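Consider the single chain below, provided in structure tokens and representing the form predicted on its own.
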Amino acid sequence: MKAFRYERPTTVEAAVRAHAGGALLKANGIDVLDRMKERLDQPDRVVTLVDVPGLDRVERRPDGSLSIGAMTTLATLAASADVAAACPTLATAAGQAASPALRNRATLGGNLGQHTRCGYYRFASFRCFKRGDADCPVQAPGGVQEPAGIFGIDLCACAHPSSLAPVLAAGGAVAVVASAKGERRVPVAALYEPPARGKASDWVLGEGDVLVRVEVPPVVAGSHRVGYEEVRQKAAFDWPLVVGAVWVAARDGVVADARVWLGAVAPSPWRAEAAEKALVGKPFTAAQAAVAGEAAVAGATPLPGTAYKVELVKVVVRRALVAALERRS
């Protein structure tokens, strides 16, 4: 590991001028130091968020929605009674990523910020578009295709290994970021953008830019279901192979309104509108949920080591609205 100047700011603004000028942003760093240490990152400072007060803070506000800050592990997250009762889905999914010994050290902030888990990304010795080669060796004949993504994968096949994004951007969930011209919002759901040839990283935030917490709007009983699911290699300690989280509206059991996220199947969260519209003015049930399971593939160009998970995709969406119509919340 190169050898880099540590700085530790207590509040949010010096934070915001210590990230300023190319320093390296660091919240618990469970994915920093593993790309550190792969040398995919090597800065001449890294800024530490763990000294700055407050960003670890749950708050569940009269309206029923949550304030979150970024520095808020997903232990927390899973145990907090404020988020399982305003989004149920986030405190589940935060229990089941990774492992208790991670979830115990890693953040909010650093789970939605955190870079491609592909091998050929990971290590210096492979080519690769995002550290800035002509193409993605996903997609050549003899590439290790299995974790890669089936949707938006023209330029770049790797997978976004966010499990909570998916969930936040179904939810409406709302990222406050700061910066030396103060704070702005930003939809989690656009907190992402296409593959660019040498952008490590599909976050849209940039030198300065501090995310200090998530705003969740609640899920109001009676008129909305929530539902998640994914599927893994294992149950232990693994990154998701496919990941769906949903968000309904219905008004006497029809569907008004519905949000469909996948995880893991694109460079990004992905919006499965298809899935969406196969859901909205039909009845909430078991039987639409697979018709929108099947939906949710729209769209998609899987290679041949990721034609499972167009079916993993429909077997996740269906679960998931399943368990949204049998939520009692």
Second form
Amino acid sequence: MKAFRYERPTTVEAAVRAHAGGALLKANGIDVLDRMKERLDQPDRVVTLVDVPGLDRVERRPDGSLSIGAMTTLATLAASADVAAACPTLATAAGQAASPALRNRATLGGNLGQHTRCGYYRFASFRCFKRGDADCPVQAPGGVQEPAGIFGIDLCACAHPSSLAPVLAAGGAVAVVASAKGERRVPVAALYEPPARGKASDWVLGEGDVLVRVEVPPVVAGSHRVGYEEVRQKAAFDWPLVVGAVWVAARDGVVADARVWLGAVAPSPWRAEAAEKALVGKPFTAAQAAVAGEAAVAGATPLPGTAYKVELVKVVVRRALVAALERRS
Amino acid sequence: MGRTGHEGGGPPGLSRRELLRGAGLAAAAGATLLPAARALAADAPADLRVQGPDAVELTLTVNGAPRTVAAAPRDTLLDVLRLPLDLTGAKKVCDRGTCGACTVLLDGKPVYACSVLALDVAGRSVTTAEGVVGGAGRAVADAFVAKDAMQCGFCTPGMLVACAAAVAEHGPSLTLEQARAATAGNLCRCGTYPHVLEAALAAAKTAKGR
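I would like to compare: after the form predicted on its own, may I see the structure of the form predicted in complex with the partner chain?
Now the full complex is given, and it begins with the chain already shown.
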């Protein structure tokens, strides 16, 4: 890791100033340190949020919604009674991610802002569209494709690593972003953008934008149902192959509104709109969950090595919906 | 030659640890530690502290005792434990938070020392495998021996720390499933997992209830 000047603000305003001035933004550093050790990032200046007070907390607000500081660890999310009550799938996803030692350090902000784990991106000796090369080696003859995506992969075929982002997007969560102009609210569903050549990060935030907290509307008992499902090669300490997160509003057993989001299948979290359409206006049943699962793969353009993910998406969406259906609260 | 930095090659005939240990002693004899606020310019804003890029003074509690070292911003907790503090229980294996060989306790909770910047944990309490063996986790270490829970030994200190954390958390009620979950982030290429889990459960039986 190259030597750097470490800037430790104690206010969000000072963090914004340092980040706007070109310092690399770091939470606890799980992903940032990896990138710096591989010299993907070689900053002269790093700004960290570790000394900014109050960012590591979960608060349940009077309306039942959650306000979660960007420095809240995944372990805290997984263990929080407030998270379990207001958005149980967030607790589930956080508790299944990585390993106990990583969950004790990995933060919500870092999880949402982490770069792709694509092996071609992570090692500078490979070509990579995100690092400025003209093409993506995943698509080239001999490319390792299995971890890659099946949606929106024409320029860059990587899979987005965050399992929390699909949950938050499905739940209608909003990221609160501080900048020199003040705070603005960005839905988590709009936090990411398609790949661009030479753009390493997947999200829309730029220099001087500091994600300070995420607000999550409450899952209202009797009106809303949420479900989460992921498939991995290993039961623990592994990246999911496919993530599915669903939010369903049903009245008298009929779906009024639905949001279906997928992770690890596209360069950014992926909204399965066709699955949502397959649910709205229909009875909320296990049979309809299977129909939505089939619909969720609309628009998929799998590579030979990622064709298996098409089948996994169908299963994951169905299981997430059935989990939502069977959830009591 | 500083007392911080990364483990690398040295001249032939001298192990890197001997070389660095000698350099550390030489530096200690001739130098005092750097002031903590060395880089804090007089005109720096009150809400921003700046450190480095050179080493600054860092104090943290390691295995129960306060320790002060010189650490640069880029030094990980693992670098600081293994080099200036000479606590080589935590192993630098993957150095990417994917193997668990550097697992230590930070304020009692397991973390990967390779994935923590040393300056981020100033003032906090770190317990390494050495501290576990010399303290409350002695029974876990004894159980590792009794149950033959190691082969090559490279994962063992991290496994021990992870198991000690699980025993401390769950006490005698520790279940196989909980022990499995607690060691999920510790990889063993020899495949000693069954014996590690047996050792954790055996140690838990002798632990005080919580």
